[in-house]
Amino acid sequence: MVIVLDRNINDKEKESIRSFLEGKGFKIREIVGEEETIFGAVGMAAVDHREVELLPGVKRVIPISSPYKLASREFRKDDTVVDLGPVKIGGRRVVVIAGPCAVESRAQILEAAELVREAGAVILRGGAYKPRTSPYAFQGLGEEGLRHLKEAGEKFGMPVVSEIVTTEHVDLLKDYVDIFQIGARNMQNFELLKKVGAMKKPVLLKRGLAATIQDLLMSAEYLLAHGAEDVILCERGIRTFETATRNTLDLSAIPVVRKLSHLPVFVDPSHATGLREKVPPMALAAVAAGAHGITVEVHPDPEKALSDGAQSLYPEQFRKLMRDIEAMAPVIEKEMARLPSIAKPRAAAAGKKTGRAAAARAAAAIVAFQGERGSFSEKAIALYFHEEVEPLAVPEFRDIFEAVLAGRARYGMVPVENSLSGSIHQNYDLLLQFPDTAIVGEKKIRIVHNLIGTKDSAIEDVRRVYSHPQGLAQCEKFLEAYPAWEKISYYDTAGSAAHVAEAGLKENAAIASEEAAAIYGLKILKPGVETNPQNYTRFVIIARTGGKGGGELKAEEANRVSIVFATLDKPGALFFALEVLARRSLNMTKLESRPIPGKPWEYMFYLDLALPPDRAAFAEALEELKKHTEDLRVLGIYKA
């Protein structure tokens, strides 16, 4: 069952609570949430709900139908986010893990290793320990192999899977790696789902051959039950009668455990398919569907490979793989999962404690926006920097280049245009005002609106509906279908969303984002109302110039350069101008312009180019351009 404590509990309560449950022969987990802290209490007890939900300081008694009690969504109805240190799984992220099937030498994991990471994957794979079909066929190096995959995964800064095939092994693995793998002929292996469990390290857990999704949840239940804390399901296919591939990738699986559980979902499109060519369209379908992952095989020369090289990627492969995928991410409103730029070497055993103390460093970084929470400014936060920082809501967009001056804010986000109504002006004219601050990131995200009402609403109950002037005027085709509704603006989608979670009208409703509904308790009444689908926001990240802000990003790793200026007055300024760039091949993405304040009929130009390779062509171009322009700045140099 799920207790939900009062938020007024105290100590002496919460301890009464626990000591009663124990006595009565129930496990006890603790989940602290934004808006609740729950017990989960699990176990072959049985004790009426009732007499629990009589106790000083529970709020109420949840009952658990399923028979997986701590991996269903009923038991947590958040998702589950697996803390790696430089790796979080789950949440918005794609996170990609890659390398072999099995270690073969040291060189053979390293070039692995580094190939895999330079594309972008950022938890490296590599069997020690392979069960295979024959008997005659190659069982992986051992412990010898483990110490070329940690050598390898500290080399390179990343984290290392590799499988587990019995008990046996358990205390020489968790030395070793960053997380246990179960593989599909182990998925019912109950004693080595124990003790793996006890161990409590994150386990990736691969569905059976011939199991059921019911199957493979309760064999996670076996692990949580165990000691586990973070578990990853991973699907990899199943035996059907189809013979084209190795096995048939049920796809569907990943959107029913996502409502069913509220566990990290992984595909495996290398072991689904067994076909090298098969495994990118099926990694992309596998992320467009829902997965939190997938977990690759790649080989430096798949044609020399001791295990599995026929559904093996080239290296080249991998690449066009994963520069896919990012394309991809932002439709599905995710974000590719990156390491640092910088891989330091770690300990492997300090898992859990290395990954707290980098989040609780990385929860400094406050993100200022304008708006309420709920905002798709606030999204564009999340979507940049995953949880790891804490966003302020400021009032209006001045707020946030004040406030990353003084201190309060180390990043701001900063809409300054969307793709069906255009720039925002009053952005760019700011960009200009605050000179001590820099564009050190961009993100683009996809704006969907949604007709968010009371959870006692319906949509025929609707009368009034607030918004920003944007977003009525982005959802009019939707709106023109409900004439006697009336169309009331308001300062912030999200706040029209707190709006009418406030005044608790079932004739209100609200045009806003899906997070917003969830902050403020509403319910969404129809999703997806916007006109046009192909309506995103671009963001750019500003900070202090000389601070902190921006120092992550390597030189070499920036794309883009923002700069601003004003021409010459005389014939063609303008003209000279833009040639200095095109004769260096400097291609230029945008180019607006704003009345300078103060100044009738004076503009200044905002230029957003993409920085080459050759960095020299750029800098000789700024040293040309102050011959044709004043005022010349540059507002940030910056990865797109």
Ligand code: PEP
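Predicted, not measured: the structure shown is a model, and the values here were computed from it. By rigid core we mean the largest C-alpha set that fits within 1.5 Å across both forms. Positions refer to the first chain, counted from 1. What changes on going to the form predicted together with the named molecule:
- After superposition on the rigid core, the Cα atom of residue 623 is displaced by less than 2 Å between these two forms.
- With the core held fixed, the Cα of residue 9 is displaced between these two forms by 2 Å or more.
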The other form holds:
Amino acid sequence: MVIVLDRNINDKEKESIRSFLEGKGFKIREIVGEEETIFGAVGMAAVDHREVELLPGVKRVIPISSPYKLASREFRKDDTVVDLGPVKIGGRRVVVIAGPCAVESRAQILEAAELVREAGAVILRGGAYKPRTSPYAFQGLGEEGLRHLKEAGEKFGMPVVSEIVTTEHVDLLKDYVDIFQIGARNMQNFELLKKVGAMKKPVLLKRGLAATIQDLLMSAEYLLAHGAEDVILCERGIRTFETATRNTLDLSAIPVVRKLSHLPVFVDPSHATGLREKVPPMALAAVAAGAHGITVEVHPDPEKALSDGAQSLYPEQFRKLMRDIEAMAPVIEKEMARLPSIAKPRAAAAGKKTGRAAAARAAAAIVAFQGERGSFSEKAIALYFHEEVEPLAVPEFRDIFEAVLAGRARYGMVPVENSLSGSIHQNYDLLLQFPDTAIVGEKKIRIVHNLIGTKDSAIEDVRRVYSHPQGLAQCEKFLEAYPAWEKISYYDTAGSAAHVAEAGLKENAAIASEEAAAIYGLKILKPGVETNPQNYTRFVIIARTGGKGGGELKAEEANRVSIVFATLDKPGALFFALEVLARRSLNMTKLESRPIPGKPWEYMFYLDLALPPDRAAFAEALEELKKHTEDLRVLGIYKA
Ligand code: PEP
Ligand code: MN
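Now show me the form predicted together with the named molecule, since the one above was the form predicted alone.
Below: every chain and molecule of the assembly, starting with the one above.
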């Protein structure tokens, strides 16, 4: 059962509730949430709930009806996020675990680690103890394999996962792996589950060949009941009458498990299909269906693999798959999990220290955005900076630049373009007016609008809809179906949600983000009401130039440059400027013109270019461009 505690409970009351329940034979797990603190009480004991409800400090008691308790959604409403330091599993980031089926040699795992890391995987896999159907098949390198795996993980700054097959190996594996894997064949090895659970380390628990979803969750319960907190469930195909693939991938397990449990869900498309050509489509389908990540077998030379070669991806196939997932992620409002740049793998390995120091620096960073809490700008900040910075809401766009310049914020998140409504000209003008700021990064996010009302309202109650004019315009088709509703323009989408919450009237609704609904305690009356789902906003991240305070982001990966200039007042001026770029095969991705204030009929041109690898040649091009233009300024070189 779940015991929700009173907000102002004191320590004495808490302790007496705990000892009452422990006295009855329950094990207690305390979870401190943002809104409430709860005790989860599990065990074989029975107690009358009313008796618990009467204890001082208890707000209410909720029985958990499912046979698994700690694993259930009833026990914990919010998703569990497993924190591995540089990688978080279970949030809005798609986590890719990759590597060979088995560690075959030091050279093989080092090569595999480098290639999967370069392609964007964030966790390295490799079996050292292999549960093989045939006793004559390669059984793994044992401890030697674990040593090589750990070395490869450290060299490339990747956490590692490897399978445990017997209780005897628990102490051995714990020093080598960041995540214990429990394989399909051992999913119901309950003694193993108990021992591994007691290590309190993250566990990747794979679904058994003939296990139901409930069986899987009961096995997770074993791990949790014995001390583990971070269990990642993994669908890897089940046995059916179908023989075309090695197993049958049960994709529907993803939404089913996500509803029943708060634990993260992964998919293993390699063991599910057994055939490499089937792996990428199933991997994409898994991510689209809501999996928090995938685990994929990749081998530098699959033909020579000692196990599971037929299902191991070629390096090139894996690189393509990673690009495809990256392209798809924003559509489902997700993004790829990333490790810090690979440019200096030694530094990354030399310490989780490096990672932690970087995280600490980022944590100290404040990022200014225009609008209210719950705005799309704030969402862009969360997605770009991995929730490790502090957002600072300011009323106007200009205030973002001022906050950055004055050092009140290290970065600013500035929207510059929407895929439906075009450029946000005011911000182009501000980029020009604040020459001591520069663009240091870019983020594109999908804009999904929702009709949001008070908790007790239904769509039939709505009489009035508030939103930013763009929000209203972008949901025109939906709103046409409700001609009687009064549409009221508001300065901000999130602000309109705040207003609806404050007024507390059933007849008021707002059009805003899902995050705004959660922040202001409102209910989504209808999700996804935007007319065109291809609705994206592009933001640039600005920082102060020179000196301290600013800071380049992902500088080694820079691939875009934004410049601005005015043309000379003579025929063909723009043509000659662009000709410089064309002659040097510089690819222009955007061109925008803006009137120059105070100079009627004269224009500034904003250009985005793909940054060529040869920086020296690019610098020359800029010099030449200066001869054909006036006031040329580089607004920023950054990773797009
Ligand atoms: C593996 O991941 O290498 C493995 C053996 O998987 P499963 O337990 O799912 O068969
Ligand atoms: Mn395998």
